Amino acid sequence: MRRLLLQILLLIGVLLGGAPSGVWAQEVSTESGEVAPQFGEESAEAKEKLDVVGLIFDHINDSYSWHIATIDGHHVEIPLLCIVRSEEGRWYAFSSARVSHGHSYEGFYVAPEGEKWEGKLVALGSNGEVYRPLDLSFTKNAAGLMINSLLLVAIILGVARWYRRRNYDVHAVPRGFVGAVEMLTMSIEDDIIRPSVGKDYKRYSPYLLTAFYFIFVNNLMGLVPAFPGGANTTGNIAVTLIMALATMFAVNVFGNKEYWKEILWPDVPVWMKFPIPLMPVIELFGVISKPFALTVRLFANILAGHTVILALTCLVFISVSMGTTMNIVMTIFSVLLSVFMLVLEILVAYIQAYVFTMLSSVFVGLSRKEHHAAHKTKK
């Protein structure tokens, strides 16, 4: 039994070892100026040194194509749509395959490592200097957001279909996947949104539940190693920033008079408000800091989780040069820790969605409560 378990762990390690083979590929310039990958004996030295940092950042950073695998030196990728505007004002739309692996198209190319705007589309201007064009490209993260959003819509509509079919039976109890979704929805509604927001919680429930499921689905899909998963959507600070701004829009636009009175003219001694508006400035700073906290909390936790899992996986390849025995031990250690971290990240995926929804509900509730009115009523 132990021998069989060891063989299974070694097999998993071998399968995981095929993922970063593209990192060992070296690119050299040919006489025609194009870049071509070189393999075989010339890349033997490169195989001994795995670029762990490059591998990790290759996963967590955004890209113009969706890399699936590297087979015998050939990159299997899904090209995405690039949309850019040159300095002359002309718009260009082309496949990312035209600018991948060092190629250029109509003067546009992806900035290589070590240069300014590394990994982004750039172009050579009329003055001979490299500039960053207006870039509206459909990148990997954008494609991942689209796929995950469609998956979320399919899940919600599938659950709603069950209820539409059984609306004649008020005693029908959902089972399986529909029952799990109902249980999760009711727990968020009853335990977070209703007590945090207050009496008009139904006004905000659609947004808050959408935010919870959107983050939860994107977190889970980010843990799937193969297409259509693997996109680091919630580990991208631009995505978390937009979600935080959506929450703060709901808080500040729909906040009542009592909320703004507490910010602009709080219940403190007058000398702290006039002539120097000390407390209003502090309160306005709090309005700005809340979306910052929402942004960084989600972004940092998801990004850290992906980084740790990739670093643990790389132990298999780093230990190759340490000998067979050490490589076997480190492979088992790496696989066990990677599995543990994946299970932990599933829990983190839920916790981060839960925390974001809870904080958003609390912020909304603070903008809706009638503190002074309630105080006067008690008197």
Contents of the next structure:
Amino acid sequence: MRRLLLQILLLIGVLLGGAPSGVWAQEVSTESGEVAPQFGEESAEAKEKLDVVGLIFDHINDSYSWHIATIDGHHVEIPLLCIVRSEEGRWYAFSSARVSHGHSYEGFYVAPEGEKWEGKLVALGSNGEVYRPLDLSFTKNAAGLMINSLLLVAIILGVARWYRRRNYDVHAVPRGFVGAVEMLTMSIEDDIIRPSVGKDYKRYSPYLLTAFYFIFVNNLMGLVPAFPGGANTTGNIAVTLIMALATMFAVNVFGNKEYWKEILWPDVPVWMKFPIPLMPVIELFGVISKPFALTVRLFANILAGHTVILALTCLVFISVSMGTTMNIVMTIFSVLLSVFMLVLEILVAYIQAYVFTMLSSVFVGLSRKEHHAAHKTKK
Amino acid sequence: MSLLTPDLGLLFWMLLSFLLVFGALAKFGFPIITGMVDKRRAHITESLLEADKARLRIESVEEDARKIMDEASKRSSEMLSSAVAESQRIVESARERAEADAAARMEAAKSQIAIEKEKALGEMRTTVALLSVEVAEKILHSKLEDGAENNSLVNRLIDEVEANGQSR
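Having looked at the form predicted alone, could you now put up the form predicted together with the partner chain?
Below is the whole assembly, all chains and molecules, this chain first.
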């Protein structure tokens, strides 16, 4: 219950955190609009500056193609695969280049700004209304997930290979990168998984370690500005939702009798659970709120980090219209703050992966609780 | 609000990639790493125990060696002291024997001397008697005319001789 409240607060915090930069950008641009004639600038240029919020949202949202840069109005981007099922049940697969920049292909097009399903593939239905087809497109985030997954698998299997090459000799102690991965793995297993899960931690440790590394690698790759990185994967609610559901699957499917007893028939006076199942309802609510907490915490933290870094970077371009001196000052300020934020985000990347793993371990540990006789007699 | 609505396509790709990563890492990745570290830890613990055991054994062996050394030195000093005592005893007994021997010899010599002296005295007495007899004969031959005087002379001589013989 308290956790849920915390989540809502966090969410509000993120939305507010995102909002000021947007509001500010708009203020600045209107200001520049007023100032523009004085400097003899085109109003079109002022309009371009208005798009700071759009730029940020372009980054943090998913997209059908992987945009790398725009050079002289020419978009350098990697087209990705769009996979959609039309109203009639036919599947279509085509390059995202066919629907980019307002083009349409086989009736599918990306909904323009301001319309329903903005930025998503839509089509005109037989009844003349725009509908959203079943969309399994291999988007930027999907591609990013695949790249990061391959990287992660390569790293971990590479480390495992290091041992295999030495015939699993106990005298071989890794150094360098392999040693670092081993150290990180063991720190997670020894400091989080073992104390939180308890007796049969070995059974859960592969999943929990996978969750940790998956989040950690995705977080770090999200901070890399150029192509292989930069996809805002862990800052996307679909990604974190799957992670949280995986943890809940592990918790509820492998939960023992004690766990279900504590939910459905907890140790409270009978009137609190018999005619009206007050406690069971609260406990069941906890079962649902746990994955929600996991989902939103990770998503909101990473999203907020990306938003702040982008907003700080945009300061340079926003302040162009404020005069040269101001621009230089703001640029220095922006670069310093961006560096600080990036370093902070590297820390956050680790902390969020750590927190997710820790909470998952604690939830799993609660679902594997032993019946504690000593505690009961004390009651 | 598209930020807060999970996209079906991405859910699908995420599920797919996460399951693939999980499958690969949970089977071929993490169990090997954690297993190796556990194995190494077990090996280190075992080695430490063995080192402890070996240390204890070395200590006990050293203890034994020290005991043996102590014993040996004690034995040797015992033997030394007993040898000294023995030698002293031998020297003592030898000395006693020598003394006894010497005493016995002395005694024997004394008795021999006494015997010899007795013998010599006997011989001398005989010689003296013979001489005195001869002397007496001569005196008798020469001065037998004066009877009374001679008799008194003879008696005096005999007395002297006898007195001499008795004084010995």
